[in-house]
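Take a look at this one chain, the form predicted on its own, written out in structure tokens.
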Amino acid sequence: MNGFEVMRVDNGEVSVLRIKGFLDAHTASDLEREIQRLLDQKRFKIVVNFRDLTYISSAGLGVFMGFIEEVRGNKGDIKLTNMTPKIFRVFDLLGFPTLYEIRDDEQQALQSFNNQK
């Protein structure tokens, strides 16, 4: 069985979640818990770095859809970065690029939040 890990790094008002491994029905709850923890702490500016993610299922995609309304309702956003071509194809097929800002790297996403001030 493949594992899943979430590492959080706070950078000022922005929280970066670096996700690693398999994000599927068995591990989606780990990411849900981490995002919920951010919202409970009133941290609504979130960057998710996919560099080390090797697989995402529909359950994993659903995590992002489940939180975006609340995040944006609190003047925040979830920005996605560092997707491999394989992961990006999944998001692209489902139209996520029209719903989410997807950046090539984490620094661009952080800068994008800073430019919104």
Contents of the next structure:
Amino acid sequence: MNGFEVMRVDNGEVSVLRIKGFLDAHTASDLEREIQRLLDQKRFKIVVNFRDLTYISSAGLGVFMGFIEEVRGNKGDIKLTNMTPKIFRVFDLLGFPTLYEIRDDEQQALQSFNNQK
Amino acid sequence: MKNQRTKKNFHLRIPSQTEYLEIIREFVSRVARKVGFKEDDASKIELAVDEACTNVIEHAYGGDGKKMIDIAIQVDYPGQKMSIIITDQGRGFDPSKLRAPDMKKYLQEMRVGGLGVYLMQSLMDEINFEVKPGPKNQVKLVKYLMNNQKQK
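Alternate state requested, the form predicted together with the partner chain (shown: the form predicted on its own):
Once more the chain from above appears, this time first in line as the rest of the complex follows.
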């Protein structure tokens, strides 16, 4: 345990990653590894649930930037949910809400993937 | 405390390794809250300092974990400001070339990294770089406690 955990739950074609703890320059590689594993398994419909994330720095945001092109190029997406106001503020400062679909909860994100079919 | 001219200093010297960013954040945000910053501002300061130290770890020292980072906090009364000075002895850079990225271009290109300085500028009231590669590089981050005249 180094302050960050990822729990993966697959729901049909969609994989949900529930992230917990803090996402900084030290832990970003843990999330990177988990997303890379999804892509290796050809799973491109990804929901990241931020409910239990307490902190994010630009190193954490960079993880999403690093994968989004490949994911969208494979008809998938990375949708983000359950952000606390503190986490959302960092995304907002960097203009990320125009780039990523941010939903209130997992259900909404799953729904929106299903509606795209 | 009121109307009393005082300064308070806090100092942390810590190895240049990402695993200690957690301790740096804890130190800085504890001091910020202790001297009266609200949760919101304390977390802005915490993030700005994390970004500055991450730059030192990854760029100035290029991942050499045996090097040290110095983090000095000075709280001024009644000026009501907190200054955080982060010093390293690593590789410097040209601060005149250090500009906030063009966000529009950045978002179009979806590039990774390079967001730290932009964040530091957005989160703090003042930011200053002093670069003398080798002997000393410093970044000074300032946040005002009271009137928040440059509230962002």
